[in-house]
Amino acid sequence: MDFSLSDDQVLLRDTARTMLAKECPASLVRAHVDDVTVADALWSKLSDFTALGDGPASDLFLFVEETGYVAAPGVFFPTVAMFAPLLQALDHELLPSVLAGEATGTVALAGADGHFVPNDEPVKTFVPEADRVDWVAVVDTGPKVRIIPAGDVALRQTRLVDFSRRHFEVDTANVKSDTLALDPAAFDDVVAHTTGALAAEMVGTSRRLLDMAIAYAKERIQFDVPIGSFQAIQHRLAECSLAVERSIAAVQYAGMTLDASDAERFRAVHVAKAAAGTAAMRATKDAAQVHGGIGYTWEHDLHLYFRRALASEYWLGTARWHHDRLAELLFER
């Protein structure tokens, strides 16, 4: 069997490469801490991939991967990744005006425990974008969904490491709005896909992590040879570079599997999102102690990226909470 890209996921990889290399710098990243609005040129140009919601999730997964690279910032995760696979489980009216890039939307889940599971809490937690977007699917115990408009919800942002994606508290107490029950298998499909996704995200900002480490190692000169010449860089290195390949690996199995609607989808989801996790902190630790004290610095770019991974580690479940739960599904066979 022939795993390997076909030309048109190679022309969509290498097209978001060139594409998020020019919209897409460090310091847009850098100047969205203080100005959120600097991302809206950004989906001006992501706005025309949002058809990738509705397709296969390999090709979403490759083009997620290099908004990865680059942290991009903006409502084009949560309004293609999460938005627009739940528009098409409930076969709602809103999903074409999503895929033409035309409407923006995010989800609203998350009970006070920060679980990606339906619950009747009136505030949702970790709500990403909930200020930018058009709509909020808020998902209650059913499942069922209440599609609100985002100006119609009380908002509080809740601080966290990453700046780059900020989210949410969504208090939906005093809202009223048509409720649309959901198949709970159907939901579950929506969650994997949401997961992976994120997983893939995290692939291409570990490769970022690690990219950065490695050029900084063939650059920093110490005892007159560059610090990359040392054993025990090249250790380090090699062996963040094997996580990063791992965790691309399962991502793209994980992805052809929800593709096929394959029996093992969740457990390729559980493994994915594991390796990513388990990837991302390990470049996230290696690139700061391959730059040194300048990777620690606010003037240094290099926190830009291991703060999107950090946050993308806790969010939808960490590497050890999906380890339990591949676990459980294993036991049960």
Second form
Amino acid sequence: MDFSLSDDQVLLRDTARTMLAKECPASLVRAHVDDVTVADALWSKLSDFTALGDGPASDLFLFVEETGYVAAPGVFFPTVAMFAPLLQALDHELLPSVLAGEATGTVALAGADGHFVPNDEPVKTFVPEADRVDWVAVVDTGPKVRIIPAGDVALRQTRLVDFSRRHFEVDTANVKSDTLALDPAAFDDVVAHTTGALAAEMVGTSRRLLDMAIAYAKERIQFDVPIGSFQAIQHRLAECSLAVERSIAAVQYAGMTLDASDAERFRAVHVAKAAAGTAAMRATKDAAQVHGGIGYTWEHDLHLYFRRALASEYWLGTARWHHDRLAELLFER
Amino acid sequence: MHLAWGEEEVTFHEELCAFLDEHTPPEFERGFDYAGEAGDTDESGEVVPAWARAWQATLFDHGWMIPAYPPELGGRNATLVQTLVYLEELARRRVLRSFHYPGYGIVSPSLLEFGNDEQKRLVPAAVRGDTIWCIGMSEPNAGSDLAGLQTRATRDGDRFIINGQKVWTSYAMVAQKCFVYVRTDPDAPKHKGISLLIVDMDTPGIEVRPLRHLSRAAHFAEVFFTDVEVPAENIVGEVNDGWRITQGSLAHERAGLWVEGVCRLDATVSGLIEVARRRGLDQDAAVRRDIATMYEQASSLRALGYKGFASFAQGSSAPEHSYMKMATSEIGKAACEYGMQLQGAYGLVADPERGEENGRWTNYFFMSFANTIAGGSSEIQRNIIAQRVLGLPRS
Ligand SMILES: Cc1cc2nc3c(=O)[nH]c(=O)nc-3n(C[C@H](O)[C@H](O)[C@H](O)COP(=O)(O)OP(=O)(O)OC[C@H]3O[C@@H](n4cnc5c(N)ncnc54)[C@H](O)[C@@H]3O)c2cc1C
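Cool, the form predicted alone is there; where's the form predicted together with its partner chain?
Below is the whole assembly, all chains and molecules, this chain first.
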């Protein structure tokens, strides 16, 4: 197994890092709390990278790790990590325009219980960015898919603690549209791809939280020394960084197994999302603790990122949920 | 990044498998306990059983002991990646190279890096296992704070005279030679007055008092030095420059250990699934979740090890490896404890007739205590991660 990045991958990652540091500062994420249109300018840059929706999972994961690092708001994730893989599995005519960054979309799947599992309920929950994409792909059991213009569905926002990504309830009861059948096995791969991508995004957010905590531990002085010299802080951050590093590696491995269509890929994705969720929760709590009172203020940027980390853990299956799915594979039911 | 190895590795792997199929001693098949590593002894309690000595020599003679070394040192000039393939395959088969790691794992790389030509001539026998080595670092007052060691060596013409005591010295009761870390300048700052001497264990004045492990079976020892005379040329590297070598030895120890660590952890987690099945707990939601959680930890750690290896193989430092020792030993300890818990009241039964798998899990549990202490405790690893990987200021 070779985990080394190719030159192209290093270039992709570095390009993403530089671009996003400039285009998606904390001030943009903060402005997005009250004005979601600030994400439009960011999308004009991110839309150069929509072809990743059709490329190797490994490349997409590297890129969205960086969007997670800056808690990028907007339609990139649903369009590229959800809608595009679904279109590709359907061999759908919209795919080229999505990959060209001209059309955007999202996926409506979860029912009332919030689990990302096909059902026949008319109202789908936790549909990201449904009010600002062009298309909503509604998935029912079968799986059967309807690709509907976003303007035709009834929406209701579900407000979450996270302001950087927005979720909606989508009511499609009265929408007439063609139904496309999808091979269940192909759909499992789409879900794995999307879940792996969210895990990748999360490890970026966790890395951001850890970086902020380390930086603060070096600069904050108490008892005449930097707080980072206290062993209690050092050991907390050492354990936190282990959790984050493990999750980064697990995501990379999941991407490799998906690209190879390896038999391990479903296990690997459950491991990746569970490891990412565990690390995200840990990084959230540890970063807040290390920041002391300042981290408890609205003015400090820390919460912009830990809200995103939290929201990602609770979306597409918590660590607990993925451990239980993993157990089904390990115990063969 | 990709899952499969290249052509060069595949050929290498085939040759290795052919060799192992033909030569692996049957003792490994007969339930040799890789996951517990049997506390460095076989069932008979022998520290280095005769069959294991023969096996190590066979590996050496066929160039399979340390594949990266040249043939005269028991290798075949393998690449780093081939070495990884090798370690994986051995671990997958639960085959140990040797029952005494200090000679090939610590002494040889240290002598090759720091030794003079005469000392380098000791390497083949150390790797082949013809000479058993022990490592005299720890003392009653110098454990984690290794640089606080007090065993003195004073220069007397063409000899050093050693006085002092080492403790927890694994293999001391069977070893022919010892790497002894001594204080040669008591007035220098503590890291600056340490030297490394090669000492023959049959030198007059050395007394070895075996100490039993917690497991009762295996041993380490206290080693006492009273006016022990060592030829001055037995010094490795420069006088008072021994600390640099300790850092080297420990690094050598850590670089390859992660593969064995994660493989042992995988074996433990698979074992837990089997125990849950046998105990009728495989449909228990809590048990399933707990075991899946440990699987997640073990497999993400494996990925972290490979990720570190990829940067190491490209010549960069691999901070990932700093995590591996701590994490495999800590998660391993939790997994071993879980194996006992799954057995309820029978968890502590040491009676081979009654307990699960001959009381193997209690044994694992005790063994797992050593892994979070020896070779740098978990607390010391966290200090290292915080200061050297995260760059936090020293306390
Ligand atoms: C099975 C086994 C085999 C061994 N084999 C050998 C051998 O062959 N040769 C050899 O030289 N040694 C050997 N050792 C010794 C081993 O290296 C030491 O036990 C180890 O370095 C710890 O030292 P100590 O036992 O003195 O514990 P101490 O250093 O006294 O540590 C006690 C506790 O204090 C903690 N602690 C110490 N310093 C700090 C700090 N700065 N910050 C936070 N916590 C701290 C430790 O983590 C530990 O929990 C072996 C040990 C074992 C268990």
